[in-house]
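Only one chain is given next, in structure tokens, and it is the form predicted alone.
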Amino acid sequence: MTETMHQVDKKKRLVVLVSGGGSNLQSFIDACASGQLNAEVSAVVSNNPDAGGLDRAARANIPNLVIDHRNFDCRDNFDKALCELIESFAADLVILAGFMRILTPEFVNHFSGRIMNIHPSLLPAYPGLHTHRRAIEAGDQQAGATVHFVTPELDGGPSIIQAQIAIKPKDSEQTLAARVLKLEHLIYPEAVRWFCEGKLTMQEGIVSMDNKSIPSSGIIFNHSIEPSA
């Protein structure tokens, strides 16, 4: 077996950052357990000691740690401590799963090409918060979610995969969010699977699949079943 083949076959080590309930985290726990991902969640880290994602990790016997940003006098010091903690687990990939902190450019650049986020809109539309409300108020016909590599620009990193869903006439912010979340649980593990298999890379801001660049909007996820609210 060549060294390259061994690197692909070896389970990738994932460190997942959460601030809330951790439903996307659960999709990774399940995907690792089922064998969908040739990976292991090596640690779950939260800036919020009350995050439900910590409980999910504990139930799965995954190390779960709190690094409370309120204990630091500035963002730089928090990010430095967070970086050191992640590196202590020899992470191959850092996964932001509802991590509600804006990370410094130094932190993001340290993990360049191996840090991902999911955002509940069809980026570049609606970076930031209240994405579903903004899409409905704008009269959009489509909403969705985007998995992207993280760069210093907030929600501005190059897209990997998008899932689109029709906005129904009676949709509220809550019903739309619920349907989009179901798609998030499908596309995020898929993007991570490509990374773990050595198919997906980002270099100099360009995302490639099997050494071929992908569209700027990312790969469009094909789903035949409309998620119900």
Ligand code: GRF
Contents of the next structure:
Amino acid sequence: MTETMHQVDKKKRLVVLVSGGGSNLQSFIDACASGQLNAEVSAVVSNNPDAGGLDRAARANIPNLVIDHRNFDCRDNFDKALCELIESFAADLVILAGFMRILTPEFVNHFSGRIMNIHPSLLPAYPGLHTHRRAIEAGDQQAGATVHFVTPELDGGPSIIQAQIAIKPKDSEQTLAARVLKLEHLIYPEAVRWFCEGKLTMQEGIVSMDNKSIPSSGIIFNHSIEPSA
Ligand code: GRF
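What I would like now is the form predicted in complex with the named molecule, since the data block earlier showed the form predicted alone; can you produce it?
Once more the chain from above appears, this time first in line as the rest of the complex follows.
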């Protein structure tokens, strides 16, 4: 076996950061267990001691740690401690899965090309909060979610994969969010699988699959059956 083959075959170490319920985390735990991902969730870290994602990690016997931002005097010191903790697990990929803290450029640049996020909108539309409400209020026909590499610009890094669904006339923020979330659970593990297989890279802000750059929207996820709410 060549050195390159060996590196691709090795299980990737994922460190997942959560602040809330952790349904996206669960999709990674399940994808590792089923073999969809040649990876393991090496640790789950939360800034919120009450995050449901910590319980999901505990149930799966995954080390789960709290690093509470309220115990730090500034963002820089919190991010430094978080960075050290993640590195102590030798992370190949850092996965933001509902992690509700803005990260410093130093932190993000440290993990450049090996840190991803999922955002519940069709980026570049609606960075920030309340994405589904804003899409409905704007009268948009489509909503969705985007997996992207993280750069210092909030929700501004280059897209990897995007799932789009139609907004129905009767949709509320909640029904739309529930349908989009089901798609998140499909596209996020898919993006991570490409990364783990060594197909997906980001260099100097350009995302490539199999050494070819991808469209700026990311790859459009092809789902024939829309999930029900
Ligand atoms: C998801 O909608 C994700 O797109 C956003 O935060 C939510 C996290 O949900 N960034 P969960 O904690 O994974 O269930």
